[in-house]
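One chain is shown next in structure tokens, namely the form predicted on its own.
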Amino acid sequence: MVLNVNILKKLQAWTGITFAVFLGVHLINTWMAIFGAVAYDSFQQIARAFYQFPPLEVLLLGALLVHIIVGVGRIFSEPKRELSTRARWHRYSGFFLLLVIAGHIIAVRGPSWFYDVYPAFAGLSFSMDFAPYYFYPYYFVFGLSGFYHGLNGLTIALSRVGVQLPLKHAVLRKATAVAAALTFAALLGFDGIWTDVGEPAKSEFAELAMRMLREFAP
């Protein structure tokens, strides 16, 4: 049983790792929204050139999905602990996550996969504008939630491979701080806050996010 812990530990580890690379890419696309739209889309197009090539994508789709059944499943399947604060959060910003992601990826995927339509940042800016009551709240609590949980995950993983990087609690809060303000932030550029936004309405993901609310909405 003991063995089997450890296994899943190491398989945890792994998968965390993985696709913590590609959550800090990520991340930096979406702080890049701070200059403007040519600075989010160039750094996005290169990006994108490796983490959606077909292999690594799928690579990281299962890393996620590991990651997510072996995080679940530990949870029901070891004895109940009394968690610290650091502890708390990161399962609380984990549950968030699990909550979100699978509609995240279909929202920001499934218009590439079945149209060869990207959101790219006008189709941000479009979802900013279109509905800013519900995309400040959500995409603010999604990008700080991924990178307390990546942050603070990665230390975790680190450690059960066997390389020691301790990073302490009042380091973690501050970078969370300075996450939340450059999230912020991104966000105030995607509303055109920073730089001209243009007319994102006229997108091609806005035109294809009106043709289906039209098309399926009740």
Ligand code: HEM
Second form
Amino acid sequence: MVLNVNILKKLQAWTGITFAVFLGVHLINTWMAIFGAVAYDSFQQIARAFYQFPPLEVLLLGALLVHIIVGVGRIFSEPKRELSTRARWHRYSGFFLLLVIAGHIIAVRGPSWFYDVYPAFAGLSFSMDFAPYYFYPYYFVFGLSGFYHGLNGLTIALSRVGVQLPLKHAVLRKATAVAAALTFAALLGFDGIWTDVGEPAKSEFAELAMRMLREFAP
Ligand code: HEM
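Take the protein just shown as the form predicted on its own and give its structure as the form predicted in complex with the ligand.
Below, the chain from earlier opens the complete complex, with every other chain and molecule after it.
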């Protein structure tokens, strides 16, 4: 039993580290929206060549799936214990990510899997313009949860595989506040506050989204 728990913790650590590499690149990419479409799209095109290279994408999404299964499994199978504030926030952010992650992947990766249409900067501009009351809070909390869970989780995971990189909670909180500011600024960037975003409603992604809404909305 002890051996099994240790194996599960190692599996959770390695899958978390694998996904954290993508997440770090992905959040930096999102923050580049502050500098406009060219910066965001050029960075994404280079990064995408790696994370959407089929064997790497299978590894990435497989790691995410295993990480979720092991994490949820451990919550139910291990004895209940008193959690520190930091551990509680790790868990809350994990629950939020769990709630939205499948929908996020289907919404932003589905169109390129099935229709060869990529959201890119214009697709996100369209989303922010189309349903701001939904997308501002959703992407803001999503980005923050991803940052907190990702960074805190990375320090735990590294220590489980023998790399000690302690991070004080005060530092983690300050870094999360900076990430919050950058994420909000990026969302304003998609919304056209910092640079001219043209007519996002005319983008391929917007046209596909509107077509799907017309076909499937009640
Ligand atoms: C905060 C704002 C975020 C925005 C605006 C955003 C936007 C996007 C976009 C546009 C794509 C498609 C990328 C492409 O076509 O190359 C994407 C893919 C993806 N995102 Fe996010 N994302 C955000 C946060 C997150 C977070 C926090 C996570 C995970 C915890 C996440 C996980 C993923 C995954 C797994 C994919 C699919 C990768 C692939 O297989 O190509 N995203 N996201």
